[in-house]
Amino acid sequence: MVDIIERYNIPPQKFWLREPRATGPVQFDAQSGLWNVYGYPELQEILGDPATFSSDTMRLVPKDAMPAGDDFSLEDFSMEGFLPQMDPPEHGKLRKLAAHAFTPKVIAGLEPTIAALTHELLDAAGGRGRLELVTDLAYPLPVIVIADLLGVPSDDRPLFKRWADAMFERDGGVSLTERSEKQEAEARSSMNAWKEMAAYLAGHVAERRRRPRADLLTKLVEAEVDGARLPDAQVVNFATVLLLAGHITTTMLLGNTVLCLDAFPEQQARARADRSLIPGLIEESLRYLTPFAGLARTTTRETTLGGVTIPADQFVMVWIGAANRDPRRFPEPAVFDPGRDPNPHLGFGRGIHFCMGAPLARLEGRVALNILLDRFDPLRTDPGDPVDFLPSPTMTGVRRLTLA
């Protein structure tokens, strides 16, 4: 069996990619002051439970967890609009206003755009004499698609790009009890990124007040919510979340998953040579390499998860990855099986918070990854340039994989 993990040196922080773990599936780490979940049952529960497992984890941040200095306060990054942090009933209305945007009718009639601008990039790339997959194809690629349906400007994507880098490439771990100075360092490159964002989205916003367009960004600056419109801050914070989710996903789904084909040749021939394959590689990369890992819940009430009692008013860590290769769910979960059926990761989340962006990462990713297929054969990583992982322990996925 491949060891992916020793074959492409993937980072010690993803440690959910190691073996399941002993100690049982809710822990407590006194050391960051955090429950930590790693089982799928466990994990089902808390994503479909959201009255007791809150979102709004903005709400036990201390004041003292912002960067140090008077430019920052808590007030300044309010979560009014922002979905990922939001519970119901709120949380619903401002999610239907965007559900249009995801129709099967509107995703299907991306197709040949997003055909089109794969390979309008790689001829680009082709230019160049090299392919490094992340700046070329994963990365451009989803955020053209995004921005144009939002109606900013796709040309404006190496701000986008320094603003992602900023708010989730962190090396470290979270912790409620202590911070390093580079911990530090990283939350304030953080908070000065979302700053920038908010103020470049909130000028768009202005803009479509003025001069509304045929653009998902007029749609939610007309939008009314209870008969009233809604505020800038909640538009600005919502466009902030389907801009940066856009593409984010994309991007992590389609280098993760031509890793695979690296990894595992025998794989990658199966589909060369039968392309309706293609959809279950996607599915098993997502469940293999997950591409968000982790994400963070607070509890309303105390409760208890998987025999453990958890009291109210805590943090707690939801480690998608793991649960993904939980072995009570999963056969075999370190073996790369695009067969798997049933197949039911969590990749894309689950309950209210699935993510809306789903049927538009796995088409961009089937339609990239078929034309990639036909322009590469084979379709394998260059051993002379490593690749390279995004640090941080909540994401999966690489920031440079060069294609020999």
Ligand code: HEM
Second form
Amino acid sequence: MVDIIERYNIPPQKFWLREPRATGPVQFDAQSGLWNVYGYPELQEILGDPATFSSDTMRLVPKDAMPAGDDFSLEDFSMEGFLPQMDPPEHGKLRKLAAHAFTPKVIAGLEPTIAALTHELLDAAGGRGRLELVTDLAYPLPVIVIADLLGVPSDDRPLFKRWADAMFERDGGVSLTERSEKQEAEARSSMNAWKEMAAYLAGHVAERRRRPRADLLTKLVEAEVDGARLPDAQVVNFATVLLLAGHITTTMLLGNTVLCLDAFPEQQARARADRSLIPGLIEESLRYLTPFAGLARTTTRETTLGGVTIPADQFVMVWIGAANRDPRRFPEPAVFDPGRDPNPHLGFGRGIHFCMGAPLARLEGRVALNILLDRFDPLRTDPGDPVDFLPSPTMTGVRRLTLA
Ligand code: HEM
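The form predicted together with protoporphyrin IX containing FE is what I want next, because the block you gave corresponds to the form predicted on its own; please supply it.
Next comes the full complex, this chain leading.
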């Protein structure tokens, strides 16, 4: 069996890829002060019970955990309207409203644009003689799509990249008990990026209030919850989520799926011959190399999970990457099998926070992979230029992948 970790030199931070897990499904890590949950049934319980497992993690971040001596404070970081951090009932209201603006019909209508854009990006790269998947396609494609949808200039994407890198390119891990100099610096640059991005989007939101356009930002400023318009801060935070979630994740999905096709050429041959297999292949890639491997929750009360008692007000890391490899749910989890049916992976989460962008990510993945298979036969990584992975333990994705 191909060992994907060894083959691509996947960094040790992606510990949840290594099997089998000797420890139990629920563990407390005294060093970081975090609870780690790895098991599939335990994750189902967490994601299905937002009253006990709140998404509002900021409430447990001590005020003094913010970088010291700066011109910003916790108050600068209102989480109002930041959907992934919201709990019921506010979460449900905003989600319903956002769903009006972000409909399956709007998404499905994007297919021709995504196909044309994929060809355009590949043509441009072809002129340069070799294809680096991330820079040439997997990064710009989803960013241009979400920027156009929101109505912000996609030419500003060097800015978006700088902000996203500052927020995601972290290898310091998460800890409530101690913060190294490196973690301090990472937190500082991440918060600066957040502030800049919010100011940028606030400018666009103010502009849409003055001059409405046919875009998602306008729909959001005009949308009403309980008869009232959303405050600017909420629109800005929701737009921030879309702009960030709208690119980094699909970038990871595309890179990971190309790696799977490279590592398992027999699966590539099957998908090439029968394109109806591509959706199943994408689902298995989401299970096998889960892009968002770890989510965060906090306990609102004492609870028992997998036979272990977790007190109230604890920070819980929810390892969907590990649960997607739980042998109690997925027979032979280390086998890449696009034919798994059913494949109830948790790659897009589960329950009330289930990924709103899943239809868009699946569409971008299917269209781009079909075109890559059309244009590259075989689709292979360049053995002379090793794949480079994002360092963060919670994110699985390449930042450089050169095609042969
Ligand atoms: C392969 C690509 C993607 C993956 C793996 C992914 C994964 C996830 C996961 C695991 C969650 C649940 C978070 C939680 O429960 O705490 C989530 C939520 C979310 N995702 Fe995605 N996502 C992807 C693409 C996208 C795209 C393209 C968009 C939008 C353009 C998007 C927008 C969102 C939003 C708004 C939420 C929050 C939903 C809520 O809290 O109710 N995602 N995503």
